[in-house]
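Next up: just one chain, as structure tokens, the form predicted on its own.
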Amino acid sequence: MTDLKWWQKAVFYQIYPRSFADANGDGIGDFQGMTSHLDYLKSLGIDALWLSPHFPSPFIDCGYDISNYVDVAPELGTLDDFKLFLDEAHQRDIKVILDLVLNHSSDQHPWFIESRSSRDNPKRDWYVWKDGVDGNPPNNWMSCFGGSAWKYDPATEQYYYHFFLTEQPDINWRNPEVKQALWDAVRFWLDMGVDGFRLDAIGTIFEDPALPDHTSKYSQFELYKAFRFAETKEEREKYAPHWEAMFRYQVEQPGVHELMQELRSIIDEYDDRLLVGEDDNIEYYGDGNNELHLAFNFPLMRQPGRLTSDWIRANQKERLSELPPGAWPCNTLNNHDSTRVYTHFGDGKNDAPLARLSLALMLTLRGTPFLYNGEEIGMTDYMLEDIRQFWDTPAIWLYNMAVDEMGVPAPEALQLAAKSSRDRCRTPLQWRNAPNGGFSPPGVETWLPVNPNYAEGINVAEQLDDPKSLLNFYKEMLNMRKRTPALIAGDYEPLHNEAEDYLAFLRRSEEQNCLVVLNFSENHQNINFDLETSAINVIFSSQERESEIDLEKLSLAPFEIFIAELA
């Protein structure tokens, strides 16, 4: 194990700047909240950090929107309190990812103002402009967050174009100007120390420049409802490729995996950085070494409803079998933009232990495992009940399209937007059974609103009294994987494919031989396991056992997580 990076070793945390901690009492988080909780933190187990964007933005996609690459939004704190993070965060051993948004700026970035001045301005060229046809939109293609993906500007009587918002122009990355003033903020940040960084919407950089019309029969309101919401894979598989026909010439197009390589040569000139891509496209691995360290297995966390053990068997068999050589995997079930774990994968009745497999899986799966802020809580989603309490502009988007345009009702439309709104996950972190969950101090109106049900148990203070509670079985969890080397190096082989209520692998290394079975089923399992082995340590079970231990006939409770060492 010690020919692994340290990635390959991480256990990364999520951190969403803004909902983590307030320390100057604004309602908003800030850098100095991050740094005074960097020792709970450490505790817990963590051993990397990715920020959600940090830099200064007028958060019109919630910091998307960046109007400076190289400084920090004001409200978060200053330069010096970033430098202060990042080095209280390495001297506990713990490594810094930061969130780089390639593909567009904000409409308020100086080179964009610069950019649209006029049709000769020296940065005109940084962002994609071209004439209408017969008084409309270039072509029909559409902003995946509602719309044209084109922008009429009167002053130069050009359209604009944007993939996500109108006020997220894309970057010409054909322009060799663009790439170079984007590559001296990458190497800002390295310099700065930073560890490296998880790259935005990186399918989304070129566009097809025949600018071709889609073909899509579907309105894009039917096609965002009936995607976006299906309660099934196969509603889902039903609608995806129309979904992908409306936005095939705006994705996945020739150029991206040179200019991957061309970022991965800088980041490769610093010593032992990392690239993760937003994105499940195997390909952005390259040879294995050539483009991005690290891409998300997002195929995994798409499953409707609880997890299946044949649902994560075939996710496995897909995912490590497409790997190239020397590639490395990368597990996660949430994050910002999509529901939280206990919201998601829980059956509202047995919502606690289906949480505490979630976590099992991703930390015992092949490779790095990525966890999100609240969910050591078992925070939930949180479902805004005023149009006016939203900030996701998309969930806005989709209500006034509902109302105004599909003559939905307000309250359907409001339920609508609600469910697909990012804000329901994103929700301040719940410290105490304290007024704001302890985010904020009492009266103070917190930028999104705090869950109420932190009051319930599910805030940080309270877990960490409680020997077993959901937090502190994270830290038992985390605990464990550090110590056990099969867990972090170990090659993945199921066992007992045909089982529908069970997932068993092993995980097998040159130190170490492990065995891992988890029971997603409310009823008890009796199993037979026909492997040679002279002797079982049971590294972990979430169930009282004896010392002793038969695999010809071992029993599992219902939701039992059971580890053993096989010698």
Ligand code: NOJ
Given for the second form:
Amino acid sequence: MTDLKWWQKAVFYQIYPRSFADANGDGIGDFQGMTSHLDYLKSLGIDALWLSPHFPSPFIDCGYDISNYVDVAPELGTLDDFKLFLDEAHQRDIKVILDLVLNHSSDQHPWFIESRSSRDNPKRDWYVWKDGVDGNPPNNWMSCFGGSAWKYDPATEQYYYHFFLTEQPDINWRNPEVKQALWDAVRFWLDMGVDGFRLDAIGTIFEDPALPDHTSKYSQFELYKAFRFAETKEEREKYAPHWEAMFRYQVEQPGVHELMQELRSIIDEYDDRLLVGEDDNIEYYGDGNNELHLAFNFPLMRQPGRLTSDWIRANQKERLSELPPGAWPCNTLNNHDSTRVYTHFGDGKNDAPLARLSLALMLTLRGTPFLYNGEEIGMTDYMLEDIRQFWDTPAIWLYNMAVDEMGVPAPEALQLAAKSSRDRCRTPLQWRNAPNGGFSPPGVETWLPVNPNYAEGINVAEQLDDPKSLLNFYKEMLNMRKRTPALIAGDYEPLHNEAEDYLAFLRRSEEQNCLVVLNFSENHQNINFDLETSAINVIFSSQERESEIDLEKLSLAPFEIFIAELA
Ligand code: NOJ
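Having displayed the form predicted on its own, please output the structure of the form predicted together with 1-deoxynojirimycin (NOJ).
Time for the whole complex; same chain goes first.
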């Protein structure tokens, strides 16, 4: 245990800054709000925070369109507010990593404003500019957020490339000056003491310079509907290759690993900092030591519907066997781009016990877990009911496309948009059973509406007072993990590979051996473990248990979480 790095032992918590805590009562979260809730996070048992972008931004992609890499969005506070937040977090032994968006800037970044001003501007080459072909875009590449990836700029009669929104022009990483400018920004935050970065969209940093057309035979809208909303694994698998074919020349191109190695060497000049890749591609671990320290295991959270033991076992088998030697896994079940864990892995009937199982899974699998703000109280997705409430631009695009181009009736298009919209998981944190969920003062219009289910017990204050609440369960489990070295440092050995209803595995470290059994079904399980052990000490069980445990006749209650130390 002692030779593990802080980020191998830590449990991370993602803060979506606009929605976490609003101290100045303007309907938008801010740094003072974050600072004043650090004690809450500490008592929850959180060790490290990842902040979604906190930089100045026109907010067309909710902060992932940065107009200044070395400052703080004024609505969130000042650089001094940030420094105070960082300092207060460090005083509580909480690390802080930031979001680093390298693929693109905002079109309002002064660099791009200069770049687009004339063909011979010194910053022209900081972005990707090309001539059109016979009055059309340079090729048929698509933006992953909808429509062509090329935007014509009449001022200089060329197209610029954007993998995401038109307001997010791609940076030309082949230009050494812009690279230097971004490395300077990286050093700016490292010098200030931040503990690392979560890297946004690195897979799209380079594109094929020959600009070949893609050959996908489906329209983007068809693929969007079929692939993004796939209800089953089979459906997803059917369309996944077409989705990949559409973006073949725009992702995972040569050069990106060398660039990550360069970034890693900068990070390594500093003491003990961290790089986490958004992209789940295992190759970003490099040789295990020369690129990113962590890359999210997203395939785990892509299970449609309830988690099953088969899915998890297959995921772990594949993921762990692919990791290069020495590399450390990293698991998550939700974030600001996905559906919330309570909604996604619930079934409408057993949501509460299923949410507890999801947490247990995160805290017992091998690797660093990332939690997302609000999951600790069981916040759910919130379906917006009026297109004017939406912030998430791709969802608005989908709505307009459905209504204008495909003739889909508006109510149906709204449902489609609400379901796909990332706004659904970004609503303000519900602090109390009070107007606006206690996030902002009564009467203030919050930037996204607060989910009204704060009045149904889904709020921090009420759950703190209820010993049986999900929040107190989070606290208990997070604290249990800290005391249980095998869950942090241990290896992972799956047991009972054929079991359909429950997941069982061993975690074994130098100090300790643990057995973990998670019953994902609503039925009792009678399990026979043939394990050599002289003593069994139950570390955690979600059920009342007698002190005598017989592993050969282990009876698990529906949805039970069982963790025992084997001596
Ligand atoms: C991934 C981020 O998580 C997402 O929110 C964003 O829209 C895209 N990258 C583009 O930056």
